[in-house]
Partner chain sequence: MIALYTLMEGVIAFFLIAGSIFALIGSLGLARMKDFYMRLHGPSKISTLGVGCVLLASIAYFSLLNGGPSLQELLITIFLFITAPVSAHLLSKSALHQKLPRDPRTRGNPEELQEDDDETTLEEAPQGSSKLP
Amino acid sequence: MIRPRKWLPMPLLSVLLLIVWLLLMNGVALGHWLLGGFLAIVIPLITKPFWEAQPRIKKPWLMVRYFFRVLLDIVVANLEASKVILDPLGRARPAFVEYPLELQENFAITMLASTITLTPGTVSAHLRMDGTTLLIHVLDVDDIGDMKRHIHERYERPLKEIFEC
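Let me see this chain alone, in the form predicted on its own.
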């Protein structure tokens, strides 16, 4: 892994910026490399004060497993949401659910909220200022307690293990 340096605070971001620049320019001329390299170094330096410190991933193999779990859940939730939307009788039971958070790290909370929003049929609507609860809108829910347990077991607990927070 590329280690951060004083002049290169976010190396992976710099590499990504350079690649995106070259793709946008649709060429690999020396001038594109030089300007892209310059921007890839300068932009992270300028924006560094605005970035929050990223937590270390303590168990990367769990992150891979989490990724595939979320991918599978997205496919299943797409099918379930389609069934609810296409129901001619319109028997959807939408609800706002206040989910109590155990996570403390901002990055882990953001990952959880993003995962919930990526899953069709659910949207993270609001995070309390004190970071204790997340308001979630659900398209169709039978049992709110069961839904909370599902989020905790499938998403929040693995994120706590991945980031050890």
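Numbering follows the first chain given and starts at 1. The term rigid core refers to the most C-alpha atoms you can superpose between the two forms while keeping them within 1.5 Å. Predicted model only: the values in this text are computed from it and were never measured. First, how it differs from the form predicted in complex with the partner chain.
Core-superposed comparison between the two forms: the Cα of Phe68 travels less than 2 Å.
In this overlay on the rigid core, His137 has a C-alpha that sits less than 2 Å away from its partner position between the two forms. Annotation: Cα of Leu17 displaced by at least 2 Å between the two forms, core superposition.
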Contents of the next structure:
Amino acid sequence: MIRPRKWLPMPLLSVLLLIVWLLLMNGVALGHWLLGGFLAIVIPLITKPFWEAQPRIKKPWLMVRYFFRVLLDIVVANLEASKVILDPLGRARPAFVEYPLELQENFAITMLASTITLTPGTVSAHLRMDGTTLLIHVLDVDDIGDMKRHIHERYERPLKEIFEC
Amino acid sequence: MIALYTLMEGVIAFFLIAGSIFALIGSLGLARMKDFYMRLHGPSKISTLGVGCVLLASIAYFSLLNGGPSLQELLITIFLFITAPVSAHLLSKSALHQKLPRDPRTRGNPEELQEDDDETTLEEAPQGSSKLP
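Since we've got the form predicted on its own here, give me the form predicted in complex with the partner chain too.
So here's everything in the complex, that chain up top.
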């Protein structure tokens, strides 16, 4: 990991900006690198006052594993949701589920809520003001307790490992 | 070389067709589902994979055409993955705020949806007109 410095307050954001710039230009010529690098240093410096303190990512490699796990689950989620939609009898069993959160960082909760929306049959509907309960709408569920355990094991624990321990 | 092109043609066609089928199913879900919250599932998830498949086909096609990797489309995917859940979350949040009626089979009764006097479901709503002035 690169350490934050005075002229480089948010190294991750800078790297991301550089990558986005190179992708936008669709080339790796020296000029693109120079201009992209310039923007990657200047933009964080200018926008620094607007940013909340970001949590440090402790284990980047777990993040990569998490990413691929979610990618796989998105495909599975789509097949399952398609099955429910195409079911001629409309036998969906929808439910509202209140999910108690263990995560505390805002960014980690955002990641979890987005993951829940993108994966099997669930849309995160509402985060209560106290920030400890996430209201989830499920399209088709059999055992609610089982589903909560699944979310906890598969998504929340890895996120907790990435951000907080 | 010809064999490679034929193979890639097949792969690109596969992704295009898969993507359009998913997009179609997602729109079907929007039309077929019973209440707002269930309708939200279609566009928020399935469209992501639909667009993802089309973009994969686009990456493959232009990489082959230009003889080098063309990764611009990855940007669209990243932005889609960030924005789709956020918009779905905001939509359902405002639906909860408006207390939109939900399908009577829905289990669970969140406090956000509880009415002051009685709760409304899709079936009860039309009969409950006696309360109106």
